[in-house]
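Only one chain is given next, in structure tokens, and it is the form predicted alone.
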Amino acid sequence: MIYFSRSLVSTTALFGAVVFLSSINPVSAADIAAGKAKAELCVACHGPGGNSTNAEIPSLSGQPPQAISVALFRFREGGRKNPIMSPIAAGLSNADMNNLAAYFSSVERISTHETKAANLVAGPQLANKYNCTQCHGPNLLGLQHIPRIAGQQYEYLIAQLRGFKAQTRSDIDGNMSSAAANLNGEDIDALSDYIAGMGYKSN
């Protein structure tokens, strides 16, 4: 009998999800209009165009399409669990997921969080130290299935980092749990404050 590590199994499952979704309905051929119509179900929580107005609920706007479709796939298949998202994703087809991904990725991210002056200095240093920029991209805009975190909701970011540190948050390959393991409370707050404010424009 062959045994696989948890990381290998998770990574293999992720790869399978990406290939499966892409082969059914490539995001490049997805229907943005159909995604916008389907997204009417999402705006109650995630805000108009996926720009959340609830500090505890993530914004979906401006995400890499693959990050959205893979997240929905994982909710549908049980890799991630949430009392609201799981039943919603259960009713989505692969085409629905790719259409939603195409739509939300086409909407500009609106950041309403203004970072504290001290964290404008500390934040970039922490982002480099804990490899945020290595995985999420130099401007934290996301890469392929890895989500955009720039301009994400402050309280949501804090909750996710705490969850990864405590290993109560679903983690595909263990990289986030590993990165968050050495974060203390001050680091989490400073990082979240900095990341949430990326893209903020004062009036």
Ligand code: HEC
Contents of the next structure:
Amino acid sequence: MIYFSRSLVSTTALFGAVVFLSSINPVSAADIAAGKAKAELCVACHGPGGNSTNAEIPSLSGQPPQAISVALFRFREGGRKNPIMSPIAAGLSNADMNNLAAYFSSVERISTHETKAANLVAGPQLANKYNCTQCHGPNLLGLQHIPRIAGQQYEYLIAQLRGFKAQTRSDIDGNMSSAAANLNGEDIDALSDYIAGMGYKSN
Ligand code: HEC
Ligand code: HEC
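Next up, the form predicted together with heme C, please; the one we just looked at was the form predicted alone.
Next comes the full complex, this chain leading.
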């Protein structure tokens, strides 16, 4: 992963997440079942199986498990702050986080966003030009702690990209703030419209 140029242990938050990651065991059916039971609270907001029906609340379905558990860990430890998620994560143990991650990652992602025709052309070009595919993967499905963005909720994507650019959304290693720094408002709209629709039936 050539883009991790900054020191990997440059912040305490990242160091904590790396230690946490090393304690993650392979996903088992029992983890998924335990996560599903625990997920009742979550699906009220994140939608059935973690397929969100609210454009501002992210889908969790089909996300690499580490991306979910690291996000929860960082909400709990304060590296990422949100008035809704921080108190929810405060009540979760490491085992809860891993089980929830195992469950949501096992559910297929459903996109209900239809991309505008122009952005079906412009989107992939921007994703290559700005190296989104280098880190998030060729189909933007994420890997390890790097989140899946394909089929993510449109308004949520716009808000996160604006937040990274303005440096108001916390960022585990600074890579995303650098990646978003050169995007203008039109790029953010076109990329979000394209990415949200990835996996939509007719796209
Ligand atoms: C009251 C609504 C609500 C509930 C309940 C809720 N969430 Fe969230 N969740 C949100 C919102 C809103 C965000 C976006 C926060 C942000 O903008 O940083 C979010 C973000 C997240 C993220 C980060 C996703 C990403 O793509 O970075 C994860 C992971 C998450 N929630 C997991 C959970 C889990 C697991 C539960 C149940 C234990 C849960 N949430 C319960 C509203 C909720
Ligand atoms: C150098 C690697 C790298 C590049 C290049 C990169 N990303 Fe990211 N991206 C990340 C990492 C790591 C995170 C997780 C950040 C965190 O939560 O602290 C992330 C998070 C995100 C998120 C938030 C997802 C969520 O669920 O909250 C979005 C949206 C995103 N990236 C979109 C993009 C787009 C669009 C591009 C291209 C313009 C891009 N990224 C380029 C590494 C990268």
